[in-house]
Every structure is written in structure tokens, then in C-alpha cells.
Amino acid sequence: MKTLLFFLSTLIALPALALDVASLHPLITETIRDVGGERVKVIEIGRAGMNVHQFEPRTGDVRKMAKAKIVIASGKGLESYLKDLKDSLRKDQTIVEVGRTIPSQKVSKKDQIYACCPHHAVGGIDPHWWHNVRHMERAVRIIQKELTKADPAGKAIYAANAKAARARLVQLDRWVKGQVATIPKKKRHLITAHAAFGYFCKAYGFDATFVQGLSADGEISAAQLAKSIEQIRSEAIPTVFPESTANPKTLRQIAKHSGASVGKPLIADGSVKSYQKMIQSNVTNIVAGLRK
């Protein structure tokens, strides 16, 4: 009898099988782990350091995803391969686009040639929704809902983890606003190479200018170059900002002729392990450059 009771007690103590979830973007991976905790096993397809605009899953990636009940993407057209991927997955597997229900911003017609890449310039939808911290808070709710739907028994765990994650994001959003408040309003003008920070600028009260076209070598016309230089001079903009994955050649040329400085690089595509560190790094660099 004692042996039977011991055996039953060990069965009760065994952890539940983890829910397999595939992630197509590094920031999504982090959020799934924050919400899912030990109850979820993340299959990382999109890893930190990848080029999120050029990546497409290979045959080996599709094989890895075969174990997943859910495949979670950033959405808003960032993963242009989703339709083909869906055809490669089982019918009982679900693809979730986190950005689908997050309010979209369009790249204006005049700025389309300065978008992050040709693919996203065509549609005009800016896929970089995560640069607004409140949007990431919304993403936590979406992922919580999807995990709960796939694993109802984990509802309480997902709810508690999501609540903690949202609380951290609320604090991060307050920190961003506090840092931005130290920049004089007339200096809140963010000049970057490509149109990748539209959500950030709208959320935190910046004007935005994009100065580098879509060509591989980053060259722009003499007229565009002169216009950018004149704008920086007339508005006395102290700093222009390169992106960590883009060639800073054109920005350096503009800075040289306008008298502006070249700031520390900003992370545009979210291809990092830590969302909080990315936001803190970007905001710290922007504040240091524009408070000059």
C-alpha cells in the first residue's frame, strides 16, 4: 500500500508536458518566455542577430516547427514568407501574427523610398510596431490569449506572468517619457537613415526625417542631400542617428556638411535578445545626442 501511495505521489509531482511554441522573431521569443515561463518550450526560428527583413525559413527550420502547436510571428508583413510557410505546416498548427490587431502606421508616400527595405516600402505599412512600448504591452496580452487557448490548464500561470510582464513595460514606458522630457521640445527631431522609427516618434512626440534611400550603396541624389543638409542647419539639429545594421556613409556625409554630429547607432529591427535593453539603449543614445 505504501509503495502504491509513493508511486501515485510521484505521478502527481511530475510537471505537465511543455507547450511547444515556435517563434519567428527574437522579441517575440522573449515575450513568449516571459508569459509562458516553464510551461512553454520555445522553438527559436528567428534568433538575435538575424536580418529580419531578409530571413526565410529553410527546410530544417520547417522540420523544427513540426513539433509546435503554435507558430508566432511579429506580423504586419515583416515575415513576407508566411503564406508559403502555412502551406508547409500541418492543418492543426496555427500561425499567429501578433501585429495584426496592433494599430498600424503607414509610411507616407513621400517617405516610401526611405523605408526599411523595398518590400515594406511597396505596401506602405511600417512593421516596426514594437518601438512604441505600449504596443509591446498589448503584444503580451495577445500572446497570453493564444497560449491560454492552446493550453487552458495553464491559464492562471499565463495570467500571472503576463501581469508581471505588463507591469515592467508600464514602468519602461514611464522611463522613456521621463527621458524624452529632458530634451527641449524644439529639439525633438529624430533624423535617421530609414523610415523605421515612425511608431517611436508618434508615441513620444518626435518629428521624423529619413535621409537615406533604398539603394544598396546608400547613395542619394545631390538635391536630396542638399535638402537634408539645409534642414539640419536651419533647425540647428545637433545629431543624426545611424542604425546598427545600416551603412552610415550617407549620414556621415550629411553630418560633415551640416555641422551635426553622428550619434551612437540605434537598433531598428529588434533583432536582439532583450526588448528592455534595446529600448533603453535607443532612448539613451537619442537623449545624449539631442540634448547637446
Contents of the next structure:
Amino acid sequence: MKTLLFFLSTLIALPALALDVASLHPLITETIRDVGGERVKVIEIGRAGMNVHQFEPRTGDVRKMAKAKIVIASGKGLESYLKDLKDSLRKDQTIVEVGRTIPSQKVSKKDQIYACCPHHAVGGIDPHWWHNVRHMERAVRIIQKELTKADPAGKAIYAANAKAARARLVQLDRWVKGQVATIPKKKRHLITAHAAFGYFCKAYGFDATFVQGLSADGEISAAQLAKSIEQIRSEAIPTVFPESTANPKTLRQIAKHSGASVGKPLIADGSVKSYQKMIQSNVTNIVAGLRK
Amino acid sequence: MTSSPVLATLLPLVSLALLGWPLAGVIRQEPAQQQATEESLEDSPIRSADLIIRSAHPFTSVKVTIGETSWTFDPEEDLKEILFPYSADQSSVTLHIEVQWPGSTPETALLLELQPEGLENRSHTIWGEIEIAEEVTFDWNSSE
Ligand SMILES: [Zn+2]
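What I would like now is the form predicted together with its partner chain, since the data block earlier showed the form predicted on its own; can you produce it?
Up next: the whole complex, starting with the chain shown before.
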């Protein structure tokens, strides 16, 4: 009898996996894990390394999502397939778009020289909200609320985990501001390939120019090229930044003719496992390039 | 190996199915729930927000009032979910803030931040000791 009681008590003590949640974006996966801890099982649909602008779930992915009570997307139009996905899921499954309540920025004409795809067309809502660290803090709260709604018994655990995650992000935001402060004000002009850094530039006080699309053969006109080169020369911008997922051809041309150097690549689309490492790597590379 | 015509037709189909094809053709069931759109958020006369405080020293109480509604933070609280009236025409909200610190606290700072759905964060720092009351208006009109 004692053995039986002991066995039963160990069963009760085991952390209960109370909730299955599907994630459509790698940064969302990490955040669900941070907030949900051992109580939540994450079904990873969008994985690190994927092309976030072109990914679409396949039948196998939809099958995997069958167990999920909530399906969490990055939102702001990034997952253009959400309407179709909604039709393929059950009525008791909820799709959450984290970006929905995060303040939006539009891709502006001032910043944009070349539009590569609908995600980056002028006037469209920029989906790359995660480059403002404070927005990621909001994402933590949004996910905390959704997990609590789906699993009220886990409320205290989600609240404690979310509080710790938010504190880490406040620290990270302070670190970014401290790093940016080391770049002379007139050199805070970020020139990158695709229009992914609008939220970063606004949050941390940079002018922005995005010169090239995502497509490998994204050619820009000679006039546009000349305009970029002239701007870099007149502002004496020391460095332009390629992206880990975009063709650096145009940027190299611009650098060559303007006398700027090509910096270390930035990570734009958050297709990584660690948000903190992505931000630290981007900021370190930007500071090294612009402080010159 | 002899090849049957049925097999020849089925094989590419089976391999397609194994690879999985994009979502559009998947069998329909009752659709899942989806939240309201960003546009419907913009029209709403009531905004949901996180009201957050960060204090350099422990406080006794923080009371925030918007219009007729007040929220009081206990010493261990740093966040409250609030609803407040918001019109896109006015694009602003006025908060009345009352803070109390224990008598032994030196002059200190308390940061109050509002994170409304769909609107940028707004924050205000209050400097004081023992007891202080202040009014602050957060505005979303200015082109940021
Ligand atoms: Zn992108």
C-alpha cells in the first residue's frame, strides 16, 4: 500500500504538460517556451532557418497542429496563409496573431528605394516588429494572456515566467540603447538590403535606407543606385550592411562606388533560435560598422 | 519488373501526398477562431493596456486615475491590465498619479508606463519623496 501511495504521489508531482501550442515563427517558439515552461508543449511549425516570407504549412504540418489548442503566428500579414489555415483547423482551435496589438509601422517611401515583394511594398504594414525589443516585451504579455486563457490552472506559472522574461528584455533594451549611444549621432543611418529594420531604426533613433529586395536577382535602376551612392558619400556613412538571407550584390556595388565598407551581415527575419543572440549580434555589427 | 498502369498513375500521387502539398487543398472542417483585425482595433472607443511601474525604491502605494476609474498598485505589484476610453480624434489620455513611499525613503524616481494595444508606449517619471501627486497627459498625435 505504501509503495502504491508513493507511486501515486510521484505521478502527481510530475510536471503536467497541460497545453499543446503550435508556433508558426521561431521567435514565437522561443517566447512560448519562456512563458509556458514545462507546462506547455510547443509544436514547432515554423523552424529556425526557414524563409519567413515564403513559408507555407503543408498537409503534414496541419496534421501536427491537430493537437494544438492555440496556434500562434507572428502576425502583421507575415503569414499570408492564415485564412486558409483557419479553414483547415477545428472550431475549438484558436489562431493568435501576436503582432495584431503591437503598434504598426508602415514601410515608408522615404526609407524605401526598391520594393521586392508585397511584404515590403511602400505603404504596407511592416511585419518585422521584433526589431524593437520593447515590442518583444509586449509579445511576452500577449502569449502569457493566451496561455492563461487556454489553461487557467497555469496562471501563476505563466505570470512568474512572463515577469522574468520581461525583465530580461528590459535589460536587453537598455543594453541596445547603451551600445547605440556609442555611435556618433550623425552616423546613425542604417543602410541595409530589405526593408526589415524600420522598427529598429525608429526605436533606437536611426535614419533608414533599404536598397534591395529579398529576391536573388533584385536589380535596381541606375538612377536609384546613383542616389544611394550620393547619399552615402554626402553623409560620409562608413558602412552598409548585408543580410544573412539576402543577396549582397547591390550593396557591394553601392559600397564600391561610395567608398563605404560592407559590414558584417545582419539577421532580419528572426529565423533563429535565440532572440537575444540575434539582437546582440545585429547591434554589435551595427556599432562596429558605424562607430568608425 | 512489370509496371501496372494503375501503379504508374498512383505513384506520383502518393509521392506528392508524402511530400505534402500546400495548404489550399486540405479538407475543410469547421474553421478555427481568429481574432478581430487590426482595423477593428483602431475604431474601438475603449483601449486595453498594460499599465506598468518601475520604482527605484519600494513604495507603499501607487494610485492611478483616468476619468472616474482608479487602479491601486500594492507594493509587490508592477503591472495592471486596464481599460480606458480613447478616441482617435483626441488621441490622448490624462492620468492622475498619487505615489506614497515609506518615510525613510530618500528622494527617488518612479517610472510609469502605458502600453496600449495598437499604440506606442508612453512613459513618465515621477521624482519625489514620502508623498506626491502629479497629472500627466499621454499623447499619440505627434508624428513620431
Ligand atoms: Zn523580411
